[in-house]
Amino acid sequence: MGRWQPDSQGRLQEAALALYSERGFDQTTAAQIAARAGLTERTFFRHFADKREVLFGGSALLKERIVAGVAGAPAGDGPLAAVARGLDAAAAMMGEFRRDLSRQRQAVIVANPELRERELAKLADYAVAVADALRQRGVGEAQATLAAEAGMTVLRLAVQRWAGGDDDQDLSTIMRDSVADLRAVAASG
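Output the coordinates of this single chain in the form predicted together with a further copy of the same chain.
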């Protein structure tokens, strides 16, 4: 066997989620997380840029999936329809994940302003990538950005309802409904 326990990153993520849940984000130090994972504080910061980032491990992968969904949308799809394909991809990926973990993670995030801030930043980052994908489909600059941003807003609100709500509604269903609401809002005036 190796010199060290395997999957340091994963252990740090688990330890962080557990401690943030138990004692709260503010009351948890990076050293405590590292200790729980059998590592040192220094190693924590080699794996994650800061204390918040440890909760957003799958972020890069999710972004890829969303962008792939948008880029792979049928040529006939309008901007918002293409974005909806990306949202389907996101729903599919998050559906694979254990629901209880998503719920726990989301609870920690909503409970802390700094973490909410980071979540918004992640979504804004996705939006930039999605807008780029839309532009490559020939969508105009302004509309690409707006469609992408609106889509990421839908994603955020849908995940909030999905992870925070008591109903067992399907994530992709919630998203589809939200996109429909968005269209209705824009149409109604």
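Which structure goes with the form predicted alone, now that we have seen the form predicted together with a further copy of the same chain?
So it's only the chain below, everything else dropped.
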């Protein structure tokens, strides 16, 4: 395999996304991903449990950041404002990644029902954690659940818009605009 090069996890992610785009998710193996990245299959499995985790590997950290943003919101913030703080934290983390890789990731997920289902399951998991954080702030069950579910819908739509590259706004701006859209819908009755 040659001399060690830094960022093996990032190289594996880039190689996987390229192969998923070229060959399709189902036709790509962990061994092929590792070979494309110039690494061993063993190194692949040190970073990822399976080839799906290349797409979802950062989800635990993302959930943690969102929940921390909600929990750290000022005491006077209502449920939606607290969720917006969590979404700001998500945008800060996700905005660090390259938009082109996010675009490739979205395309792979959209093309595979199994991956779409997994993506929705991750968002549902985030919503449960956010609702719990809101309840710990004293928000009632119904409002906590509604705000958390709406917030995760905002997250999904904003990331799709950002990754789609239809405009040149950064993820934070798109996220805030999406929260404003949600507020407008709620206010319109």
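Everything numeric here is computed off the predicted structure, so don't read it as measured data. So that the term is clear: the rigid core is the largest set of C-alpha atoms that superpose within 1.5 Å between two forms. Residue numbers count along the first chain shown, from 1.
After superposing the rigid core, the Cα of Glu53 is displaced by 2 Å or more between these two forms. Once the cores line up, the CA of Ile174 ends up less than 2 angstroms apart between these two forms. Superposition of the core reveals a Cα shift of less than 2 Å for Gln160 between these two forms.
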